[in-house]
Amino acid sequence: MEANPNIKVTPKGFLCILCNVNLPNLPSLGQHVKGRKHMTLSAVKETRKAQGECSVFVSGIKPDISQTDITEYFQKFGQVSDVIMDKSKGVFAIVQFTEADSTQATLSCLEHRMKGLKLRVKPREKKDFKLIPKKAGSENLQQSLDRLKPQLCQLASVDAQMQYVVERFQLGDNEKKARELLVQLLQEVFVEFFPDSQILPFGSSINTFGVHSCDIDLFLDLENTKVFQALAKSTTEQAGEAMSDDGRSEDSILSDIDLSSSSTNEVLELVATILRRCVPSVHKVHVVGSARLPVVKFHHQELNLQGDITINNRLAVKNTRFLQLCSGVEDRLRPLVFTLRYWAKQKQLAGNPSGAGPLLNNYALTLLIIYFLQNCDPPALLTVDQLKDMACEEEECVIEGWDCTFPSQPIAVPPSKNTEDLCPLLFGFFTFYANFDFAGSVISVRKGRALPITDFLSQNKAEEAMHEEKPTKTQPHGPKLGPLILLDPFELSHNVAGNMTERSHRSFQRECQDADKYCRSLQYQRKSIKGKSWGLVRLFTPHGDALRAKTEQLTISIPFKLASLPETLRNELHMAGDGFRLLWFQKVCSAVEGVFKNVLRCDIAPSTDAVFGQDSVVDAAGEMETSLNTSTNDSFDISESQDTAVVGAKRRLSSGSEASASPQGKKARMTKMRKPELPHWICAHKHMVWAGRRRVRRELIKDTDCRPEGSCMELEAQVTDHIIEKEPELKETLEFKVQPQMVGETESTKTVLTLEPTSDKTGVFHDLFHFLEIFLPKMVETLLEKEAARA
């Protein structure tokens, strides 16, 4: 590997001071060098260290001057592309040009003077990239609670608990003041350089559930200012003029850029243009074009306050009014979604950072709040299909396609026959989702109700073979497949929670399970007499470090990728209906066998208490599929008479001689035993036929043939005979244990293989691992196109 200046070697392997990441070995070195984050913050220093060689600062000037007069005076040493001011007191700016030969330019000129005043200018302070660690959030976390503590234990009820964290956190009138006076500057601003356009605030800021410091979304429309452009234009090529009706002259701003046929990010920048210098109090302006939406961030110093524009999100403004509908229609859901958002936020399960991870986004856990209410018995909110037929002519609207229908006014829709308080209620949603069946369920707000994953996965499959042969930009019409997949009400399309990953997701389920298990409890649903946590202070409670810190497990993880199956395979999982993930659990598990048996020459065996057959591995992952389903108790009861254990199983009634065995008035003696183990590998390693297998693999291809590791069973198979045959043996043979289990849903399903050393005298069962780490699931694909191949 080149020499890479952000890796530092120490004496237990390498050292990553970019994202402060310790690394084993070369192989894990290569892989994180490979990963997404270390790219990018890669990219992040390098853009810095060119942005700091391209930059001056410059002191001495006064709060009025303006940044266009800066502008204007350095752009005589060259382009700027960036001036940020300190508008807070307004003596120093920093101005950036877009070639580093401009900044020299200017250092060399030894005096600068701009209406008035001295200019004091000299090269930028170079300062080293870190990443800025998270840890201190989980100390936020329990500051959050202890200052939200008190005043809950106070309160008679849980209903009152909810009630307060409205209050508490809702938008004050101030806020919202302040948020409404943004719109209407911003407003006309934007009607002076775009015609005719409106500011149309969406989101958290108006949907009602937005809380203190909230962001706020704007929508930039656009529609009649392009009507009007093509006005402009017809108008000036019949009068042969530069001069529109209305007397605006070609050299305004929209004679530089034609909406009609401007891409987005194009029309962005100009949007981002007109804040940097136009708009008072404004800061931090930069485009993010890469988005799913692209949009344009700033921060209103004086408010405080961050924001997006974006141009293309018409959908997300009717998204808004659903909201504030279902709002005034159920009083009881924002006591829900209030709680429910501070309870995700303190287990870390939302919050993500910048609007970008795998973490539950606020929108995405309303929409499961609401199909829970649709969900009651009876329901306390009616479905968007329910919600259409019940509004007029007027209010009916197309966007993009989408259906988007539904009544304006809460008064148009009939209260809700459920009464039940909001207590039982929290309750009951922690209830819903810890059992909910995410992995073969589809959630649709639309039709209140959840659709077999099986039709999209059929879906899907149509649509990649259409884009294989006609590759285009735009996106594919079915849903982002994923451990959690929750369909907008209105753009079905879009999977609104397709951004979790499975470790995400499982950490949403558990938390529900266990605050289903607490809310059982009287610690819940009464005030304490001797005033300890009781309610909501105990479900908030964040998890202290020692609650998370686990031991590292050693497992390999072989995903399922719909995209890279065999033809045959996708038809044999389309056939198995619901039962596709145990198919393909089985064929996985076949594969790896052949792995370790057939290719790597291990001597394995299956544990005694199952043998990986056909049918014996569907029924291990159904097992493992059950116990994944059911609570997680370190014991569960089972009769002695009993021989086999059933997870979850009821106690037998007992029989009328079993009756007569036992004392008179008690129940049969019932007898706490652990979970049976689940099925395993034991294998042995005579030879370390991981040790220099690219070098050997070489040497057999002879250079005719370069095909990459783990691609051809027979020339790996070849490789492990030569290693045997001419390498000594090691002096205590290998043993490790491998434990398949299958977890996630759908895309995310994987398959975990549990790698435990039993017997490894000599040390080398790290490196064993490493080498599996990747090889395994290149040779595991490979082995299913062969296996396909020959079906």
Ligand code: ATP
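Residue numbers count along the first chain shown, from 1. Under this definition, the rigid core comprises the largest set of C-alpha atoms superposing within 1.5 Å between the forms. The structure presented is a predicted model; accordingly, all values stated were derived computationally and were not measured. What changes on going to the form predicted in complex with ligand ATP:
- Positional change of residue 193 between these two forms stays under 2 Å at the C-alpha, relative to the superposed core.
- When two forms of a protein are overlaid on their rigid core, residues whose CA moves 2 Å or more are considered shifted, and residue 524 is not one of them between these two forms.
- A displacement of less than 2 angstroms separates the C-alpha positions of residue 324 between these two forms, with the rigid core held in common.
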Given for the second form:
Amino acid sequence: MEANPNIKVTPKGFLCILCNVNLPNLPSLGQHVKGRKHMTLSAVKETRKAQGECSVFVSGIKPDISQTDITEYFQKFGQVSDVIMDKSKGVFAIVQFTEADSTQATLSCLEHRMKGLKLRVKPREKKDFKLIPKKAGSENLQQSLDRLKPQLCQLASVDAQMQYVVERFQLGDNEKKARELLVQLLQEVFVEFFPDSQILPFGSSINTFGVHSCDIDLFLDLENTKVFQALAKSTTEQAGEAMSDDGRSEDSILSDIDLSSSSTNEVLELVATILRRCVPSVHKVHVVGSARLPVVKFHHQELNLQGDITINNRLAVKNTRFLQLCSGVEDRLRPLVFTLRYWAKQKQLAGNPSGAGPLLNNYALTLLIIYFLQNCDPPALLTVDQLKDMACEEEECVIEGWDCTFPSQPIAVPPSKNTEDLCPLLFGFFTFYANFDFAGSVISVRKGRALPITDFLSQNKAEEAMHEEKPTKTQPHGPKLGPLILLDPFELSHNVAGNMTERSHRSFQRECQDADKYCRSLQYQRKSIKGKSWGLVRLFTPHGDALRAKTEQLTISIPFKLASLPETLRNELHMAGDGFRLLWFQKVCSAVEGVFKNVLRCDIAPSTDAVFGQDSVVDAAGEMETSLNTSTNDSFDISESQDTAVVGAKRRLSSGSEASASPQGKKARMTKMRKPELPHWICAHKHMVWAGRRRVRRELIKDTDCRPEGSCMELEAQVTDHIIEKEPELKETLEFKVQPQMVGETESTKTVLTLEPTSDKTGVFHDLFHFLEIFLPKMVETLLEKEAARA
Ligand code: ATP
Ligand code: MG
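Got the form predicted on its own; any chance of the form predicted in complex with ligand ATP too?
Next comes the full complex, and the chain you just saw is listed first.
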């Protein structure tokens, strides 16, 4: 690889200093530098560098000097492309030229005088371009915990620790008061421009789960303003005058916009203008129009408060009331939410700083806690449907077609029979989600139970098609299918965790598993008499992932990614009902074998014990189906019937699609099958077919369409053939074992491949492994698509 100033060679491989990522070998480095993040950062770095070379720092200006004054003055040294001024103080500016020569000309001028001021002009300081430093972020997490630790350690119980977390982080009275005053101020300003409008706070500022410095979420309700505007319009038309009934002239801001026909973003732009011009101390105002719910973001300097204003968010105001109700009904909810929010923050599982991102949001995390409490035995919270039955007539409420009825006061809800302490409840939360079948369930807080995912598998497609035919705003559609499907309690077609990625979801469940294990230890439950960390302290310690990674180095996971499966396969899985996991696993195994055999040209053989006659193969698959259907605990253990995984897949490859249908009724014979060694493939490579693939691929597709790695089976097979033909053989054949295992039923479904070298005299196995980690899941996806297209 040509010298890249962003890449440093380290004893462990390479370090990309731009993205702060370690790469173990050349293939992974090659992948990394082609990745979106690296490309974007490189481009930003280059742009910044170029801007730095073309700009100067100017000080000594006064607040009354405008951007135009500065542009006019510096224009004599070259074309000025931009002037960035320090708005709040008006004392310095950065002048950017289109050419670097202009910078030199400016700097070589000894004196700069403009409008009677003597300006000081300096070159721009050269600052290293840095991504938000990962290390500093983690230090903050550790520092935050270090500050909390002494107090937590000296408390007597986990329950007391949890209560302490609430006291330590909850919004103080002054903070609440300051927020109320801001709301009042905004109300006064907005009502001037939008008569009869109302500004309503929602979210953590008022839902009882707010922590210091949480943002302030506001809903600007313009319904009455619309009515006002419609009335004013008709009155004006009737009178033929240019004046509204309250005397507002036609050039009032409201006359610029027709609320009934304007787009959300147009209205939000207006809201942003009002904020910028009329609300003191507010800055960094901008509209985020691309969000699911477009929003105006701002920052209040004096209160150091981040704020969001939305205009189409009546449901959020209602779900905030719902959270308030739950908090009022169940005292233990607040300590649980505060503790789990802090835990999730420390483990980098929740809270997307800019609003968008792949992590759980705090609202979704709170709903997961509520769902867990609904599922305790006896339940600690009622379901939304049960709460609805306790509401009185005046509390009936429908918003955008969704039933949002529930009692307004906690007093209407009888106390629960569950009397567990906080300590076991927290432990229970981790156990519950450590073993939760996310892949097979749609979590419904409304029903208080998981709905089978199979009900949603084909529905999405059908509704998408319907939507295309008759698109209407209110048309119902299915929830976004992702690794975690958590339905909103009211907007039942909305997956509140739809932003999560496989990775963020996996981290969440893994951290729950780690926490579950830890909670079983005495260190969690009993105070250390030697003053050591105990209880919540160890639970909150960041970086669980790094330790775990060491033990998981040689496994490759292929998660069940519903959203990216081809439609025909989705339908097939839907038809398989409860057996969908088995069917999917068989198809993945078949694809894995296809990649090794037909793409990477491995010499591949199943383990001798896994070679059965066709009859046994069918039986074996039957047994696996039985295990899956009847198992109620933990992950599917391949040691029981692992042959079936491999052999089932083999049969699938060799005898066409009917082989994967569930062979019901052939279970009896299986019981007599001998117990073999865990089945696996033995693979052998004589060539390093993983090295230099990018170069070969580039050569092969020089004059054709550029295809990303792993997107085309034929091309990848050609790449392998080319390497085998042109590159020398390895001195010793590399041999390794691949064992597939399906983890499913009570955990997220995934195929885990364990790789182990059986003969690696040339020491290349790790390079191959790192290559496969990225290549294999991608190729499997491609093969599944291909097979589905063929079906
Ligand atoms: P914090 O701001 O402290 O992270 P929050 O509860 O205010 O917590 P926000 O992300 O600011 O979380 O969202 C504000 C409110 O908007 C939530 O309390 C909830 O009422 C609503 N909300 C947030 N995310 C969703 C979502 N994915 N689906 C439906 N409503 C949501
Ligand atoms: Mg908020």
